[in-house]
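The chain below stands alone and is given as structure tokens, in the form predicted on its own.
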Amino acid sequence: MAEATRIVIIGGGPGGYVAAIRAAQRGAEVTVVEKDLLGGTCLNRGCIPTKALLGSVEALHKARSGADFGFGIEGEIVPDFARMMERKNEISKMLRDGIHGLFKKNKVKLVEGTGRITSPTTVDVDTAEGLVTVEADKVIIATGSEPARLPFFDFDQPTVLTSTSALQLEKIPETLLIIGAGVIGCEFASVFSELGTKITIVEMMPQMLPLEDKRLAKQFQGIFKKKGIEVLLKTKVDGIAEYAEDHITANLEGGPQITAEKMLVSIGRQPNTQDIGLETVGVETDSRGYIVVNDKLETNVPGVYAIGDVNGGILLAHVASYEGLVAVENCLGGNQERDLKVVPSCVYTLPEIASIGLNEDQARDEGYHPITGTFRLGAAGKALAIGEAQGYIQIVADEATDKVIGANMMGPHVTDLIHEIAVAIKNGLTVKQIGDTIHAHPTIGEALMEAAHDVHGESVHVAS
């Protein structure tokens, strides 16, 4: 009987960890080399903790709409910040449980420490007991990304914050300036402006989320602007005028300056490519320090996988897992390539953005006659009912052949509606397909159907 397929993984977060199990699964001696808490970045310092507190602030918004729903509370409604903190981290301790009760089912061994490789078949692990060696057959880089720092901001100052000191703040600032309108600037801006924080967001782009549709990224400024959130867009800060315990003021090109008790840069990330042993080894990095692979996630060292972040491809969660199960058919003889031409792209905001595919100026750029089916929510009675029906969703098809090739949505739970177009795209179904599918009613879902209609002006409830 031949011998298990020996893989060590370094890094237990979505890549990582989805990756061990799975490489289980098949029968390989599986080895984790973790150095902080598992779950990765998503689990401890991004995805999950800001779901909960946008969870927390959701609850918060209801009870004060009460009166719009027929009923009343006594007294003032006020957040219990420490509470919702504690809350975030009960989540997130509760699914790092849950990952160790995996590896221990599927007999995935944990190495807790700094991993470093010294060879193609070995990893160094520095732990608390010592300096430990692990040997493999194959190894996967699964060690993420943080968020970038930019070098004329100092983040030893009390009052600049990451994405991550961001979420171990101990009371509510008054006032936020934030760097940056993509999706972590524009999420916590969700969470702290219903917390009562005065929200102001600087952005060089023409345009907020500037990967989102245009339109749509325009009608979500407003909904910011109905909630007192302030948005600069062609805007830079042209450095920092003053750190203080208490507040910092940032200079803006042109000379204006803005003062706020704290700044939050999220300008994006970078990988965690340092002393890990990549030198050592040869293996090849782009001018930005991500891993540099092939299709099957292999790096330029045979036997030595990259996935998520830290190969620079999509950074987000779901697309890490996905690459670990890759990464594992391969390093256990399969042949398998990534196809990333299908991945939703979810911002947890208020109300929620989701979107896949091409919009309707990207499918024209690619040379598509893009045909376009839209429904406003304020349409649909479910979501009249549950009081959130701001938003619209929107069907990208191509006129040749009615195939859907994207969509982009606002609204309640969109970033679990935009699963059915990544169907879609991913068969190859066109837009007569969704609207010839019975959706149920009353759901927010059914608004893909009329917008599957509206592609061809076909739908009743879409007003003329």
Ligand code: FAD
Second form
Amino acid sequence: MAEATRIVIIGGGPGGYVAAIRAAQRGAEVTVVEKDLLGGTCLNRGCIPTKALLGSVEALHKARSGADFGFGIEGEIVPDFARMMERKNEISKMLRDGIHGLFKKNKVKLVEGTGRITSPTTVDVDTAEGLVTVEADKVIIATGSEPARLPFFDFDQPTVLTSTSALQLEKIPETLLIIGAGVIGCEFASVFSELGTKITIVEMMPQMLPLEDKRLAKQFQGIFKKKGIEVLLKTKVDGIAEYAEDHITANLEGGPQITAEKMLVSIGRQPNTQDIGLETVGVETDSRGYIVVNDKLETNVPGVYAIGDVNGGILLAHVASYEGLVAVENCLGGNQERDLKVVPSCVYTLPEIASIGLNEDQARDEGYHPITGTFRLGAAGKALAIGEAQGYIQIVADEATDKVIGANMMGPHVTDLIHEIAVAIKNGLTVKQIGDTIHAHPTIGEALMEAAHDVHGESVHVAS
Ligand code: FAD
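Since we've got the form predicted on its own here, give me the form predicted in complex with the ligand too.
Below: every chain and molecule of the assembly, starting with the one above.
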């Protein structure tokens, strides 16, 4: 019997742990090196904890809307922040325990400690018991990323938060200044505004959520405004006037100042590529420190792969996991290329936002003649029934072929609905094929069918 391929994976986030389990399923002998908690950023400091908090504030919002729904609750409804944070931690732990269980079941060996690649076939791990060297036929680097820290801000100050420290807060801040109106900044704004925090967001770009369709971003900004969230676009923070124990004062370009109890810096991520042995082995990185990989996710050093955030592709958990599967395939002799043309992008705010493929402007820039269809959720029975009728669904198609090339949506559960469009784009489906498919009534999903009909001006329920 042929010897099993030995694969060592540095980092047990959604890239590393998914790669490990798949490699073990394929018969490889797998070791994962993890210096902190299995599940990485996603499970412990990112996707899951933020969604757990959003789950809490969504419930809070519904409870406070009792009068609309037809019930009353005696006494004031007040958030129990300590319990919300405890619940978030419980959910993370439950999922982390699940990964430990899957490792056991699939015979993935976990070495706890800081890993460093010392040659294309060896990884040194600094463990509590001392240095351990693990031999490998293939190495996958999946060390992820951490919040970008501009030298500009003093992150040792208790008033300066990253997404990681914001998830450890013990008290709801009365005021919060958020630097950056990207996905993470907007998700935290959604959580804390519901908890009563007065929020100001400063964004240097001309629109919030700069990667989203500009019409959608504008409508979303209106929703934030109604919640009392102040959004300052085309505005830069150009220094800190005062770091105090209980507040911070930031200088905005042009003179004005903003004082807040806490300041959350959510301006992007930086790769975990320091001190992991890349220079020793000669692994190439780009000017921002991300590991350079080819379409097979192999670095310039044969047999050494890099997946997930650390290669700077698309910094999302589902992309990291997908890349884990591709890299494993190639480690085991396959010839699979990464394909990131169809990647759902989701923003878990209240309401949610989801997009995929090209928006109308991008389609035009790419030489398509885009045609669009839109359905407002204000006309969707299910959206009205659940009291979440803000938002719309828009499908973008190519006029020449009628094929779906993109969609953007805002409203309840759109982060689940986006996958219908993912399947459509990936398989070259037309708008007519979506429109001809019976969608259940009443659902938010039927708004997709109506939007598909609207592409050809035939939505029964769209008011002209
Ligand atoms: P990571 O998850 O960062 O995991 C890397 C692991 O490597 C870590 O466990 C780390 O401890 C370990 N490690 C690092 N160096 C070493 C070393 N030398 N030795 C041993 N171990 C090491 N993405 C989504 O798709 N959906 C979301 O809703 C979403 N929400 C987010 C919310 C926030 C607040 C943040 C910060 C991120 C969010 N993301 C979301 C992004 C997502 O978390 C990342 O894209 C994803 O975790 C990347 O996975 P990864 O495996 O590449 O790296």
